[in-house]
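Consider the single chain below, provided in structure tokens and representing the form predicted alone.
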Amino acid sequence: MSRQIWINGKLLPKEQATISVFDRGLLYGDGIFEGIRSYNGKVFRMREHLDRLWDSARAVALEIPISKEEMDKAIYETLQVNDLPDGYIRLIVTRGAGTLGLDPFSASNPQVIIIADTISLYPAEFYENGLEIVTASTIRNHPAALNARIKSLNYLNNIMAKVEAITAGAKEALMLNHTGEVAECTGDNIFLVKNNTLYTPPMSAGILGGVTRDAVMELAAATGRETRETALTRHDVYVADECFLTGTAAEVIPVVKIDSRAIGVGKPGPVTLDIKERFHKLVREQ
């Protein structure tokens, strides 16, 4: 069955789901997006994801032409027509088609697109055995240039770091910020475990505030574990007892090696495995 794509209120077969070649999302990456998961027919933390999408829109002076309530309804409609109780939803809002040139006000027809499909970011064996990652030479965008809290369609910064990871034989890359501190990976937030305490970079490090990241910190607190949002360096990663990544698509995945150095004992640790299990239970319950 061909996937149905929601575009501006209409569901279309993916072969017919098109936008103009003059769309500013294509020409300049002028737009925003959000990735969401559904489990057992329920969208996980819809409100948080839509709030983040609307925040991104406000930050780039983009008016989303429908309400959050209408977006909520459209997401469920798209999931249902595609028969995806367990799915991945990609929301995209572009500024629309305009004339050639940078002037964003040449466009007046924002495009709202909802794609519902399945996703497998990493092979299953990496969730069992852990990832090996590398540190990218490509740094995270300076927050004064393009703040990482904006999920814009211009992901070239992350993609170039991903190229480094793949060419180095790894699945993921750690990105540092402009001061040399740990920021995040190309598509995931990072957590370290040291002496049963979780550590993760603060928002001020130039990271995207992840919905899964927030859920993991809540799960840690519920088990009596402290999470410290603090500046981290590669040294902290190298000497950590455990490391794991979080993200909507990735969920919770262990990291066992970085830059050819084993993290801890070189296999997924007990805190990581406990958090991963608790997260899987949480998404099924919610």
Ligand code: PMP
Given for the second form:
Amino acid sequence: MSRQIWINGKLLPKEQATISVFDRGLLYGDGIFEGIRSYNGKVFRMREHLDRLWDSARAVALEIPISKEEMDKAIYETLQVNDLPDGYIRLIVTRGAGTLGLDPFSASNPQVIIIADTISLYPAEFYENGLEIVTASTIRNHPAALNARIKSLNYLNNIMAKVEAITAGAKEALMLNHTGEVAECTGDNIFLVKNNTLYTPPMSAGILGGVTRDAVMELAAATGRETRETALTRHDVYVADECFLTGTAAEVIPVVKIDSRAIGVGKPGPVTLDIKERFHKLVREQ
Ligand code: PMP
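Starting from the form predicted alone shown above, please give the structure in the form predicted in complex with the ligand.
Complete assembly follows, chain above in first position.
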């Protein structure tokens, strides 16, 4: 059966769920999005994802034409009609179609789209044995140019770094910020473990505030492990005991090598495995 897409209040087969070629989301990446998961028919951290979407909208001066309550209902409807108790939801809001000029206010018909599908970012073996990543030479966008806290449809900064990862034979790239500090990966936040303490870059490093990042910090605290949100450099990654990435699509995935160097003993470490297991429990028992 063809996937049913929720588009501006209607559920349509994916072939019929279309938007204008004049849409500013296509012409300029002028729009915002969210990636959300549901487990056993329940959306994980719906409120946090919707709050972030609404903050992204506010930051780019875009008004979402429906309420958070309506979005919540539409997400569940889309999951149900597609029979996806364990699904990945992509919410997209574009500014709509206007003239070909840059003026964002020439468009007055924002498009709201909800896609529900399945997603598998990395093969299972990487969750078992760990990922190998590389440092990209493409730096993360300067926060004063396009703040990474805005989950905008303009992801070329991340895609440029992903190109570097893949052409180097890796699956993911570490991105540094404009001061040379560790920021995040192209679609995931990064954590290091050193002497049983977790470290992750602060929001001021110019990163997306991941919903999974927050959940992992809560899980770590519940096990008595501190997470220090502090400026990190590549040196810290090289000398870490363990490293892992977090994201809605990726969940929690160990990293065992960076720039061809083993991190710690080059195998997923005990803290990473503990957090990974606790995360799986959390999402299923929420
Ligand atoms: N950083 C970036 C750049 C992302 O796109 C994402 C989401 N895929 C994340 C971090 C992780 O955020 P979350 O845990 O909310 O999915």
